Every structure is written in C-alpha cells, then in structure tokens.
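In structure tokens, one chain follows: the form predicted alone.
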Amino acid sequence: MKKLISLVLVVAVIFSLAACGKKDAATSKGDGKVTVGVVQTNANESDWRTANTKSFNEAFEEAGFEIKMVFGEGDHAKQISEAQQLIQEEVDYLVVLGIQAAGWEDVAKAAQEAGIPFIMADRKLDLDEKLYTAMVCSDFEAEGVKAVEWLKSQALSENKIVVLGGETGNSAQIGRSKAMEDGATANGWEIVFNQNMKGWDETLAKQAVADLIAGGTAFNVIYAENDNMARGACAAMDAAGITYGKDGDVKVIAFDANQWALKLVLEGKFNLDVECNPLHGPRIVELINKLEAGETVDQNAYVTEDMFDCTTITQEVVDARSY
C-alpha cells in the first residue's frame, strides 16, 4: 500500500509540472517580469535603425518586461544562431527582425516546439502563416508603389532612374526595388543602375553615384531605399555640380523619413520622402499585453505610414517628428 500511495504521487507530480507550461514561465522566475528575447539587424545600421532600436529598450522598459536583444550584425547566421540561444534561455516572446526574408523555418519550428509565441517586427519573413503568432511590419511593396505613383504624377518628359537598393534580401529591399522596377516596366521608364548597398549604407551610396557621373551615365532620378542612401548620393552630386531637388536637374526619393530627412525635404534637397516608422516598441507591447491576457491579436498587421512631398510639406511636420 506504501509503495502504491508513493507511486500515485510520483505521477501527481510529473502531471502538475506538465502542466506548467511557457505562458507560466514570467511568474514562475518569482519577479512577474515577462522576459522578451529581440533579434536585431545592427546596432548602427541607420538613423532609422537606430530610432528603432531606442523605441523597443524605452517601451519595454515602461511596460516592466525584461529585454534579451541581440544583434546579427549584418550576418544572417548569426541572427539564426542568436535567436536558437534565446529560446534555449526559455525567452517568453520572441521578436525577430530578420536581416535576411528567408530561411526561419527551423526557429520558427523550435520555438514552436517550445511554446514561444514567434512575432515578427519591421520585416516580414518567409514564413507560413502557421509557424508565427503575428508580425507588425511594414509593407515595403506599397512603400514603393507611393514613390512610383508619385513619380508618374511628375509627367517628366524622360525618366532615367538610379536604384540604389539596400541591403540583398531582406524585405524592405525586395519590396521596395520590386515597386521600382514593376514601375518602370509598366510605364516605359528606364533604370539605368541598380545596385543594393550592403548594410544600407552611405558610403556606399555616395560612390556608387560618384563612379555613374565620373562614367559618363546619365541620370534624372534618384531611388534610394533609405534616407541615409539618398544623403550619398546628394554629397556626390554636390561634388560633381549636379544639381537637384525641387529646383534642380534630379529628383530624389528617398525612404524612412527620419527627421534629419524631413528637413532635407523642407529645403528642397528631397523631392519625397517616404515614411517607414520604426516605433515598433509600442505596439509590440500592446500585443504582448493582449497575448498575455488571452485575447485574441490580428496575425497580420501592417503599420500606417505616409509620405511627404517638397510642395506640401510644413516646418509643423518636421517639428512633430519624434525620430
């Protein structure tokens, strides 16, 4: 009888830690915290990274969640083999930025098999629909489409355009070029470069428009798929006596709308600019929140972003922006 008694509550036992499952794992650590594991691109990628990076640390930090962020680094493998290590510290969310739109499956999969909630942020992924519990992202492919309509609203007797694309493969980069080049296909425009720039990045921008005007290409439109691509590229014109803007031979879009940006648009240095808002921070908070209450979250959410024009922008825009 002793023996069967010991027995019944050896199996008592291993029920009641079954039963203990992830959604447990914030008051089981004894400080109620819920712990959220973030997989970054790079610390300093861009102004806009940047902001981004600031709006998660601040909103997580006024919700009371505990913040694990990593960083790829421009490395997608790392970012991989970084967001596995957070669900093997048993993280209670986990949020991926991916440098990179494919090849999370197996992530996905593990945290799954974990029960980790998998959220998307910023960038959507490669991912059915049954790996993920939600994304809020922005769509890219529409981002672009607002550039090319507007574009085509400029009626320019020509347009020669320079794509300069960012980084290969993630999904800013895929949307963005595919609005571009289905643009320019669908109304006869000509793209005379396309290049993505590794990490985004200035530098590289600027010389990539350097060697085009040293080579003899010539060019009417500036595509650049991030705020910091389209600075470059202005400091190469500039350099060469290229003038542009509202009032000048080129005309320059630009994506991210940074605030530093907005100025360049008021001054007519960017003929637009189109939003892409990187305070992620607080609606992943709020879906957090729901999810940690039971309630039910939309899947599949895109953020509402703007775009602003050289004509039409105001100094009460530039000041309102937080970024």
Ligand code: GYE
Contents of the next structure:
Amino acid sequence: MKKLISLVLVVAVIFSLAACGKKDAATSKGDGKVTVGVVQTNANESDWRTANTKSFNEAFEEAGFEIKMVFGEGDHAKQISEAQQLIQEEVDYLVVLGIQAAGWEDVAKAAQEAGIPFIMADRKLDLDEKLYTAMVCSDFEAEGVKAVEWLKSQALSENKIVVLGGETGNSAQIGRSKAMEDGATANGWEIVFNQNMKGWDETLAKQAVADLIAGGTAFNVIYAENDNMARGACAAMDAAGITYGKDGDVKVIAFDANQWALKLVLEGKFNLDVECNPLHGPRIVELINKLEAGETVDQNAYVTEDMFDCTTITQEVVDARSY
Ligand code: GYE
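So the form predicted alone is up there; where is the form predicted together with the named molecule?
Once more the chain from above appears, this time first in line as the rest of the complex follows.
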C-alpha cells in the first residue's frame, strides 16, 4: 500500500512540474493564452493608425493571443498610467507605441521588475537597451532622407518648402522633420513654413496651407509627414487654383503609402510617397512566439520600406497593396 501511495505522489509531482513548466513557458496565468498589452497612440489618428490597430487585432486573434489594447488619445500621461495598469494586470508582454518618445523609463523598469518583456513597435522610444526586450520600428529619419534625396534629384531652380509636421515629440515626427531640416541646410533650400500639426489629420494641414496661401507665402514643395496631411494640403491648393503633382507648380511629398494615397501618386497628384508600413501585428506575433520558445531575438529590428514616384508607379503596384 505504501508503495502505491509513494508511486501516486511521484506521478503527481511529475505532472505538477510539467504543468508548471508549460505554464511558465506559455503564460504567467497558466490559462494557456499569451496575453499582450498594447499601448496604442490614438484610435482615430490617421489611416495608417487604423491599419496598424487592425493588424494587431487580426494577427493576435489568428495567433490565439489575448490582446488588451489601450489608447492614449493624445495624452502621454494617460499612456503611461494605462501601461502601468497593464503591468498590474500581469500581462505576459507589453507592446508600446509612444505618443511621446521620452518619459518611458519608469514604465520599462516596472515591466522589467514584473518580468514582463517590454517591446517597442512603430516608434522607437528614448530607452537604454537594458530597458527593453525588442523593437520593431521604422527608421523615420531614413524615410525623410529618401524624400530629401528624391527632391534633390528633381533639380528644381528653387526649393521653397512647406513642412507639415506630425504630432510633436514622437520619433516619426522627430525623424522626418530632422531629415528635411538637415537636407534644407545642406542643399541651401528655404523652408518657408515648419510647424507640427496637433495630430496627423488633414483638416489641420488643409487650414495651415490655406492660411499660407491667403497670406501670400510663396512655396513650391509640400513635405507632409503623412498621407492624410498631404491630402489636406492638396485640398487647400485646389481651393486656391494652385497646380501640383506631376504636371503642377508644386511638388507634393507624403509618407505612409496607404493604398488610397498610392492611387493619388498614380494619378500624378502626389509626386512621391515614402512607405511606412503599419502591419506590425504579424511581426510582433513572430517575435513573441520566438520569446515563448526561448529563442533569441534581434533587439533592434527596422522595417524594410519602399518609396513610390509618380513617374514610375504602376496600377499593379497599387493593386498589390495590403493597406
Ligand atoms: O506616419 C502617421 C501615424 O507612427 C509612423 O503615425 C506612424 C505615424 C504615421 O498617425 O500616419
């Protein structure tokens, strides 16, 4: 009888260790589902953001992850408090897309102390490499440099540039603005307007360009830090009878390369659209699956991105776009 009891005990210990091992490997809660906290910027920020949020939701559902997505809605402090709340809820992974690049150290340290891998997506944050597990972001300054090199290749007789910056203080706005500011200095170009819009939408951009036109500011280049703002600028130029695009007086440069924007490139309304790919969902799923399997991952991964010129784009390229 004693032998039977000890055998049962041994078997019980083996199963509990196995379960513990599975639980440790899969999730801290042992429900078998990986739970991912996603600290998103703003729900209705831009078409890019809509595609980005959709990508997370679809990819996580397909992967069987539970997603807990929160939105900062333009408020950095709100993002911070929501991130801290997700840590309290003991998510298995924390994915952050910062409205601001700075100010994330305390959250990253809290996640580290809680044993929760901190992952940056979309926008790199100002964090020491010791404070985050991985980053899947775009190199926004490199995107801007592509646009600057393209503009240089146009060899215009003059370059009077309107810079429509995105929401202030995130790596997307900082990188793209820096590229143009440095490019203008290096090439002797004149930036006649350089303001960050309060968001990334076309209404503010349209108003800013309309005000410039009404005030008599001469310009021949629009450098809009996303597609929506570029479309807003075009609406203002339409209203004033100013020609733009392939055969117009004003060159239009945009970022993101949403499919609707690439249709405008094909129509010759946007001269250039620099891709910024929002489909981070599958990339983060792949990263988390590797971490779950105990594999090593690249700490800093930049998304490979293209750019589209109205003189070379084709209908096939536009049709093939997935966002
Ligand atoms: O360019 C803009 C979005 O962070 C790269 O945010 C992203 C930017 C993108 O709202 O459309």
